[in-house]
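Have a look below at one chain only, the form predicted alone, in structure tokens format.
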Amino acid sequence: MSKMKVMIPCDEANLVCDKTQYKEATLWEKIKLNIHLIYCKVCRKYSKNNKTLSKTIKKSNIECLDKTCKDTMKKDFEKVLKEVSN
């Protein structure tokens, strides 16, 4: 029988806290971030200010440039940018 790891390193922690985010986690992962947040304070706060970011960004109704917008601005600014440096 295997032993089950239940105590993560800091930087697993964050990487789970950013996956729980994004819906992507499992259910081990939350309980062990669970078990984690539960002792350290710096994993704590990370985790509180990851939500805070995502709800803040959630409300801001960004609006972001389409494909085709994206890919004209790219050609422009490589089109400058040999300009210059000729």
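Residue numbers count along the first chain shown, from 1. Rigid core: the largest C-alpha set superposing within 1.5 Å between the two forms. None of the values given here were measured: they were computed from a predicted structure. Compared with the form predicted in complex with its partner chain:
- After superposing the rigid core, the C-alpha of residue 22 moves by less than 2 Å between the two forms.
- The two forms, fitted on the rigid core, differ between the two forms by 2 Å or more at the CA of residue 69.
- Relative to the superposed core, residue 11 undergoes a C-alpha shift smaller than 2 Å between the two forms.
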Contents of the next structure:
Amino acid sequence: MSKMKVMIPCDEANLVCDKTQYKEATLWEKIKLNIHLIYCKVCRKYSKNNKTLSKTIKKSNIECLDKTCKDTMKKDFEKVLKEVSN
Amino acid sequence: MSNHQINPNKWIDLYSDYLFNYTISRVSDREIAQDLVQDTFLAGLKSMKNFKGEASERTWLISILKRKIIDYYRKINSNKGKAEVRINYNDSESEGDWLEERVADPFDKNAEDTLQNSELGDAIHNCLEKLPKKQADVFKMKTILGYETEVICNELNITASNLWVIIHRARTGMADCLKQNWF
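Could the form predicted in complex with its partner chain be shown next, to go alongside the form predicted alone?
Below: every chain and molecule of the assembly, starting with the one above.
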């Protein structure tokens, strides 16, 4: 019966909320989260902030270099660094 | 001597994402942006003795990058003959104030949006720099590069629950930081 618990603690609710931002929460998890949000004001606030953060980042079209890019950059950079320091 | 020290060993870890984001909002081509960032680091390395320590390393690198971007536009401009060059001078870090750039362009209704977006991108990168490195790395991989949880776990050698704890801390930190600096 414990697996079917409807009430979840705040840390679990926050975890589900984080997962939801990346579309990785299951339906049952989302139902539990929403039940939790009905009575927990603190988590409601966290959920709201979390959603705003996701939206803001999506809106900004922010870009990043991936790891392989950085690694090749580092290799070239270190070559020149050696030449300069010699 | 001066308040700001120069240490090229950490440049790529610390500034490459910021510089890349700065470039890509101005040249809108990943490969060219990457080359320009790389050129900037190398040029910085070669003129390290000119660094007086008046500004922070990042500001100094940005000033080199700006010149690289202008050079890039000059080059393609001379190739094409008549292509129009539009470069943004109106940001907080530059002193120049070009009147022509401030005139509204009726054909470019999104100019303000893009400007605001590139400022927002800068703000996000500023906040990311304030996070602990591990949190920032995981957050970038997950949120900006959109990697799968499994891929990140394998690459960084952490468990999934570990990853979510890091993500949670990073998100809390980012929300606080952006609240102060943006919203």
